[in-house]
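So this first bit is one chain, no partners, the form predicted on its own, shown in structure tokens.
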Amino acid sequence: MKLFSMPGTCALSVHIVLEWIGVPFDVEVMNRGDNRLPAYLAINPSGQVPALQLDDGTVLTEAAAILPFLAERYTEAGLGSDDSALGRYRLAQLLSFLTGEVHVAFKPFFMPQRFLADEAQFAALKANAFVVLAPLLATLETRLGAGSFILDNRRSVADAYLYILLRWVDNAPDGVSPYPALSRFRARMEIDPSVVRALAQQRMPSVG
């Protein structure tokens, strides 16, 4: 397989789940821009990351749709749900909330000019991002609790996906500190020997 990624993406998700399940795979790391070039809009017309090239050279994109490809493929590393029908709605619904909800709440701060013309404004449609994200955020706070994981208590890929947009709550005025159990998920991920690896190849610091 063959992962297609940038740097500060949500593509670091699947790149952290391919190191957990322990298969072999190659990763491009693309430079911003690189892919709206015509090599990578073959791939993925949309130019977006990330995309995954299996082996038989099927392309599979959105991190929703890999993430949970990837758990009932190998069913072995254990990060999917429990092995009920009801279990696996319960990872698409974690899933949606976190790529349709938390992940496009942080669209007007990375990419304000989609939102508004008036560069002037930029600085307030980025700060009201967070005020927007702090229920949500909540939401994930009391939803980990006490817990090591998102999922049930159970490592799963929903715990990759939420590890990258912890690392977006750095840009918010006080960061992940006022919300003390995504605190520490976010520093046991920090340390996952999987995480380092994948972090390294994105060119990425282990610490946001």
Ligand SMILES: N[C@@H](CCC(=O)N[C@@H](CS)C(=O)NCC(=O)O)C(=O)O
Given for the second form:
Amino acid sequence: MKLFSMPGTCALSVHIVLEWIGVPFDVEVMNRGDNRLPAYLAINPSGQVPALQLDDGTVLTEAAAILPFLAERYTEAGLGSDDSALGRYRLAQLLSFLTGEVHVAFKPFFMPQRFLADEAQFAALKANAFVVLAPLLATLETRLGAGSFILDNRRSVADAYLYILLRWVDNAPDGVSPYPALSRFRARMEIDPSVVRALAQQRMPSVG
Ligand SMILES: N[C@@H](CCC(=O)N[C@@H](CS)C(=O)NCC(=O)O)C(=O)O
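Since we've got the form predicted on its own here, give me the form predicted together with the ligand too.
After this comes the whole thing, all chains and molecules, with the earlier chain placed first.
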């Protein structure tokens, strides 16, 4: 398998999961901009990461599909949902919230130019992203509570995704500190050897 990624992106979540699983894989950490070159557009026409190329050449995109795929293919790693009737859907529900609500709320902060042409409005748009994010982060804070993991207090692929989101919260005026449960979660992930390895390969700082 080969993971296509760029430093600082949500593709880090897939990298962490591959490290947790312990299966051999290649990773191409592209420079920003290379994701819009024809070579990568042939792999993922959206130009976005992550993309996971399987050994038979098939390409999977969208973290909400790649993460459960890996959890189900490598069940022995114990990164999926429980076996209850609704387990898979609870994971799908959570990944949908993380990718479709929380991640998307960061987009005006990271890419204001995709929302507005007037650069004079960028600062307000970026600041507003964290206003939109506050209730979403509060929901995650409540959900995590005293637990160690975000999906029904069992380790799962969703933890890797939550972690990459929390790194981005550093850009908020008070960072992640208003959320004690999320802060504890992030600190635990930060010292996970698989996370440390993935960060190094992604050329990303390991923040203490
Ligand atoms: N819905 C996609 C979103 C992927 C996405 O937004 N990736 C960003 C990095 S976090 C990206 O590739 N941005 C580069 C670009 O859009 O040009 C997913 O969840 O996988």
